[in-house]
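The chain below stands alone and is given in structure tokens; this is the form predicted alone.
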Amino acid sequence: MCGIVGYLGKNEKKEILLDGLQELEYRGYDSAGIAVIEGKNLNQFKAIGKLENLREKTKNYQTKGFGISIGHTRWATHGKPTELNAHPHLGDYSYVVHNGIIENYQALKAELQAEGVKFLSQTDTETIVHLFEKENKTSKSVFQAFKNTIERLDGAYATLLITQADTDTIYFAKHGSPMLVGFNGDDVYFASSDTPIIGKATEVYYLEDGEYGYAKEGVFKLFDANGEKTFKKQALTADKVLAQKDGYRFFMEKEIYEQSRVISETMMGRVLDDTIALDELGSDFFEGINSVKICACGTSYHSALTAAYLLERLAKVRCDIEIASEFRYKDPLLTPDTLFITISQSGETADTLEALKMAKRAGLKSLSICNVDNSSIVRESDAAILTRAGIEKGVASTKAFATQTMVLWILALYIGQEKKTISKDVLKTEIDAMLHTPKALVVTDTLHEKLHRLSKRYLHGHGFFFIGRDIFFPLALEGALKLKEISYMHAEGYPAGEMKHGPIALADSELFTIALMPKSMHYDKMKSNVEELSARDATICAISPLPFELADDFIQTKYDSHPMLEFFEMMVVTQLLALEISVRLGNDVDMPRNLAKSVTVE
């Protein structure tokens, strides 16, 4: 996701910031900006698009002598990628950059607007700088104003603030989003990861949640809830690729772990206490719409299949799912009362884009669900909902699937809400489950270690069946796809009830069955299906909150109060299992053979 850099010292600041932001390109971004204070001079530059645009804007700007500076690359999450929405955000005399989510920003914004504060952007971040300047009017010091500000913020954040009220100091705070501090003599560097400061700083300190403080020339102060604290610096790695992975072995592993955080960003501003808000869609968007057709490929197709259950069950609207590469050649029947939805991580998937163009020519209203704003599919669609997953470097998609599925769940509730086909009680139950989803996506050391140990049992044999029912059937398809993509072992996803209609003929001890057995949905039916396989000597790995006596291996899940919580927790298990099997086989997890991240050909 977004990237932060900061520098305090006497060296040329513009180049340090731009070089640092360049090193953060791997995180993904659609706009960038810097702000510098030297003496009483405050300069700021922003640009949308690639960093070359920001370099062009700053080509005649140079810094001299001591100063403080901050920079940021933004991946649009709340508000379009525009210069007004780009960081740093300006108050009357202060600048702020921020990664994460300010969950209570709407309440804070309303409070500030009632006092006459004018907002320029659509972001949650701008709230921080205005709140700081309000606090600074009555606080005994600038630092106290900053401390009061962060105490009022709910959610996840890593933030840097500079102000003309204290022109030689950078203020910082970290809670939930990563940030570190680098040191080289009196020079102080801040960044979202190691890469921007490798070769510049010699030592580093990784900030912990709840820590905040300030840096000025020759002074660095760190605080937490117990007051000022000491800390220990450590040597800085020189491996930039390792630094980009934040200590994980593979980008795919990093992205699996990120899902708990990015799903919160997907919900930000959309999932409220008792209602669903989709500002991307006009109030009349669903007028005249009686059915939905979703078109996608690969992993996105599996999220679409999941959505079919949710849309018909929750929104009471008919939903048909199409594989984009087949849809184009079937001479499809398209009626104007159908909303045509396309799903794509990159927004450039050729088959999906061509299917969208067909639907547009037929006069259908279109909606895209995508991770990349301004992509071809987004531009071609009447409306778009961004998944906010951030860049995904692993070819085998993980967090893209999670965020697509969350957006589709949100959309199902929104349609039900708009068409009044969902009761307030059901809506409240669904929203409560949504708000618990980030916890279901947390990867614990215990879970990962168990899957690492189990993976050695699944390196040989003649294949895998992933089986599930209802929404867990598309999850079985996705689990099988993840395994075959990176391990190169044969795997199939099947509706559990279909096993006896042919596939059970393959059952023996060398057939590995990954059984998705949620407590909240069709558990007894699933149990019967798995018992049929076990009776034929298939090797069973059961994923369930309830122990299953016939399982050869059992992975116990924790969340069983709602099917979607079980869905997301089991999703993580299947992703990690595929990862660990692939690692044991010695494969390139991030770049599996024959595959590309964005499929731009038919």
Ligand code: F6R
Given for the second form:
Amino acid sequence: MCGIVGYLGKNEKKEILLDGLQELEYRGYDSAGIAVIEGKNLNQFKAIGKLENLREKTKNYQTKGFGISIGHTRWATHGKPTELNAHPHLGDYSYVVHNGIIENYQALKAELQAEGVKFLSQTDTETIVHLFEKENKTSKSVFQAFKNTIERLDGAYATLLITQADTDTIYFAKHGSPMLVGFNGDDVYFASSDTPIIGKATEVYYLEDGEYGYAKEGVFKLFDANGEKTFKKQALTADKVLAQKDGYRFFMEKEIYEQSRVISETMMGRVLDDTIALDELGSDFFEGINSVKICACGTSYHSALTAAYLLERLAKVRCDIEIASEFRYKDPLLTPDTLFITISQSGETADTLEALKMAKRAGLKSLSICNVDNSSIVRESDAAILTRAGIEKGVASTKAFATQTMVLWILALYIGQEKKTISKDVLKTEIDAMLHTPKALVVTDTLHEKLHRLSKRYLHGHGFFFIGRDIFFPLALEGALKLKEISYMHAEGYPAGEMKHGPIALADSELFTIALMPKSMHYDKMKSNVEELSARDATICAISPLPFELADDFIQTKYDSHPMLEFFEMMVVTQLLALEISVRLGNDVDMPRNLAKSVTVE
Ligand code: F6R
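Next block: the form predicted in complex with the ligand, after the form predicted alone:
Up next: the whole complex, starting with the chain shown before.
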């Protein structure tokens, strides 16, 4: 995801910006840029690819004395990763950097173009700087022009603006994307997270949504919808690794907590009030397509299995799912009316990449769902939908799974909408549920504490069965995979209705069954399956919004109005349960033994 750094003061600005952006590398990016104003001089540098390229371009440049400066690492959303699309974006005399998505940028851009403004990039961000310069022609102050500009933006943004019209001031605004301000004497820093300013600023203020203002030497003004406001700075930690983990014990834990936020990024600009938009796909993308085949590995394969239910049910498209390493050697029958979808967090998984190449050789149209733009799988595909989870550091995948599943749900609705196989009412109901997903993903202290306490009862036994039906079966597979990856205990995911066809033979008090019992989908059937296990003395941990008498342990969920909301809420429970068990066993949660984050070998 994009990263922002800003600095106002007398120190060497280039180094502060580049070092700060380096600290944000973990978020992922495909281009970077900086802009500095010193006196009346305005300098800017941009480079695609790694920050070293920007360092190389700026090696002979040095800043001197007081100045204002902004920097950015860009993770492409609107428009390809090119220098023109990299931030900062220039108007006639101002620069802007921005994280997030301006949802009404097309309307704003059309308005500005009609007035003769020329756009250089394909980005939504460039509208901000042109809009500002337009407002500045008629506003009584530069600040008023900035305020008028942000009032016209819909969507999410964290943005910094510098202008030759006011050469000692940085203007800032935050709504929906993270940004904080660091202070050290008269020096002011801005950043998307605190790692870039650790060791530089001594105090910090985390901006709230709807806040905006400006900083100049010795002056910092903060406003919201009610006018100017006071705020309280807090001391800034000096520990970088701790800060990268945002105070969480493990990256995996941080990533579980982040899911509620990143899922909003996944939906941004795609899930609208009563329609689904996927600008990544041309209007004729599904022409001639009668079926879908999805290929992936591991956790990504589990999101594919979930998608099969959604695609057939909502989009009425036939859908087959394949494990990439199996697909490669089975001499598959491939027909050109099949859309070949690959799912991959890293975009580099060797088996998935090779499966994609095979499908392309057979003449199939390809689409990838991926977290890393410009990865091999994205480059190899005809089209790509990015999951926008931000870099995932924990080896055990969590937020990647959540965002992949969201993209697939969006895709199912989009196909249904384009092929007119879904009614307006159903589409509306699905969209309403989608918009509630961030809430269903929130981790409450009560839930985390409960799972922490419960986990001590699950440190032994001869195995776990995660069971569920329909979309809760792939979730059961994923829950089991999470647990085995980081606890090193045996866990299996199973369709609940299949237990009596064999595995029930294992049932005794040392067999732990994690039962996914949603209210909105096949509750009674699921209940009967769990009762059969309970009758054989299996230990039952039930996850459900409905109390279940036979459960040895019971985790009550809240969202019962839509299966996908139940899915996401239960997903969080299984992730946290695995995490807490692993912690109690003293395992390395973020780097489990024998596993690698990106599997680039067959
Ligand atoms: C499990 C996990 C792996 C990956 C698999 C595919 O937590 O992360 O199972 O899902 O190796 O990786 P990607 O999605 O990068 O293709």
